[in-house]
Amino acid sequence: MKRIGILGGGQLARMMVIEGFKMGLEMHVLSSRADDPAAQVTRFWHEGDPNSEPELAQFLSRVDVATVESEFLDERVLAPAIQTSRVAVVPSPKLLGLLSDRKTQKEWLKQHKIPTSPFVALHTATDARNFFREHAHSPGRKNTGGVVFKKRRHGYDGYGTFIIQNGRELEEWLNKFGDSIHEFICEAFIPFRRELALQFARNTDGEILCYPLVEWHAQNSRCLWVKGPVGAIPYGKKSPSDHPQTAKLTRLISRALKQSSYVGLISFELFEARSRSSAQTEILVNEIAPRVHNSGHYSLEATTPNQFQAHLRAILNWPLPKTAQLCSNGFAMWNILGKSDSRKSGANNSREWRPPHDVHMHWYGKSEIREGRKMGHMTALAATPEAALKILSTTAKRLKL
């Protein structure tokens, strides 16, 4: 039985543990608390800090291969711990370090000719002002929305992201963050039509599995729902179609993963927008997550293999199909988010509530509810993506945390 180690104990690790046991794997978790979501579902929990070199090296010596649930681990800790234990962490620390920094992530996209928004690395306030003058307005068009400052590391769910629409806001931002400006990049704001997502898994032999294109929607910068499969919608059209840009993007990403020797699951958040140079539709990569991702939770019921199984198969170099097999014509996922006015104590409220028979519930075992915190998610399958999403939106109105 292969022993798999997971660095981190959140809900992504929890779902990976559950799927790993189904595959006949022995799933180990390194995290700080025994009540962490992943620690609750395995007897192979190890107390420790993944960013502590001694504790990490000791944990790695007990498993055959390890992986991460978050890309924000210190490469300077991972590399020596791997050398000491002689156990691999997948994806590689080098790629985790590269893709967890938005500056080097953007440079990686540019290197592999994968379309993304214009950006600049920041060293001085002059860099920001020059980029704002160049990209806040497009010739012959109304204000596109300005620019976006993004923290290079540890930014997610809107944290560390600042949209600047005019010169006054720019100067206010510089007054507040000017001393740490090198910790940010600046991007041109993209007035997107929809947010989309794609996922891929690649094993050591170079087999690449591609998941269907999905649409996702955020509320307060946090993913609320996902539906699919969807096609890109060319401007001037009312319904999705197989857009050539989607196929081209898939080829470019597959080639980049091969050239970078990436192993594991990787997720791409996309913008579907009107081209800045024409009236055509363009699909741009907004951000990359080198791990399993919220936008792929639908796969637990909607595809074979699901994203967690695919990631484990990839890091073990087990065979991968070229595409995920769909279990339904339509699927959707809805995040169950905490609310600030909740007086109850978390997921235990599910005992007082019965979901409809066509809804699959996934609770994360978190005892404390905070506003916007992901407490769980639910999925549904239906004849169309829209029908699946309607089932979940109706259910969400009846569910009170």
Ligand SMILES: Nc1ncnc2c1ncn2[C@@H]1O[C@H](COP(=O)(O)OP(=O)(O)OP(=O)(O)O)[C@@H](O)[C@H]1O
The other form holds:
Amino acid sequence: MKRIGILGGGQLARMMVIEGFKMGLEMHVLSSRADDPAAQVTRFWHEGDPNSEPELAQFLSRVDVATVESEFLDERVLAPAIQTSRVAVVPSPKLLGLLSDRKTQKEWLKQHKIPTSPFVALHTATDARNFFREHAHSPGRKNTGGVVFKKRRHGYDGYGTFIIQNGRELEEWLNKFGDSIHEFICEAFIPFRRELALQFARNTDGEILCYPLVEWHAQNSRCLWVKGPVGAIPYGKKSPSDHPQTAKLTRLISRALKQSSYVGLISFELFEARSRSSAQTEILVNEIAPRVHNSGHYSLEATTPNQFQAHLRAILNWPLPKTAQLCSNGFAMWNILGKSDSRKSGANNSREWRPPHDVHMHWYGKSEIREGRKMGHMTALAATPEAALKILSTTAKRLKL
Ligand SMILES: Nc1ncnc2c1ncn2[C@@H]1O[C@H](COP(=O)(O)OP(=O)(O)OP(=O)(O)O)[C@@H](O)[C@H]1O
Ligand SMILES: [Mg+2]
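Complement to the form predicted on its own: the form predicted together with this ligand:
What follows is the entire complex, opening with the chain shown before.
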């Protein structure tokens, strides 16, 4: 039995462990607490910190290949631990390092001619003021311009993202963060129509699997739901999507993954926006996550293989199909997010709650409910994406956390 090691014990690791066991793999987890979501679902839990070199090296020596659930690992810890143990971490620490920094991530997109918003790396406040002057107003439209400051590393769920729409906001931001300005990039605000997402998996042989294009929606900077596929794909058809720009984007991303020798699953958050040069829409990449992703959880029920299986197949160099096979014409995913006052008000009904039969529940095993914390998610399949989403929005109203 192949032994797979996962660095980290959150819900992404938990779902990977569950899917890995189904595939006949022995799933090991390195995390700090025995009640971490992934630690609960494997006999092969190892107590330790993925950012401690000796603990990591010891863990690696007990598995055949390792992977991550977060791109934010310290390369200075990973490299020597890999050298000591002679066990590979996939995707490679070099690519994880490159893609976990917003500056090098944007440069990677630019280098591979993948459409993304204009950006600048920041050294001084003048860099930011100059860039703001250039992008404060989108051509031909009022109040749709502005810039966005983004922390280069460790941003998530909107933490580290600052939307600036006028000169006053800019100066206030510079007063607050000017001293650490080199830790940020600045990009043009995109007045997007909707947010989309797309995933790929690539194995060592170079086979690339493409997932369908999906739409997602955030509430308070946290993903609330996903629905898809975007564009009408008749049931049983192979094409990932007939959205006009997707085929081109898929080609560009596939080429970039090949040229970078990327191995594993990779997720792209996208903006669908009106083109700056024509009346058509265009798709821009907003952000890359070199791992399995919340926007792909729908795949647990909606596609074969699902994103966790695809990631494991990729890192083991097992064969991959060109596209994920859809199990229905429409699917949706809804995140179950914690509410801060549920304990006090006694509003939590999740224990007594009886889920409807057409909803697939995925709980993450977290005992403490906090405001906005991802406690689980649910998925539904239906004749259309909208019908699937409707099943979940109705269910979400009845479930109180
Ligand atoms: N250039 C932009 N123009 C308009 N809106 C933007 C821009 N960049 C980010 N946003 C908005 O802010 C959200 C968070 O930004 P982004 O995804 O880059 O950061 P994040 O905090 O890393 O998010 P995540 O939770 O996905 O890790 C986006 O989903 C989008 O709604
Ligand atoms: Mg994001």
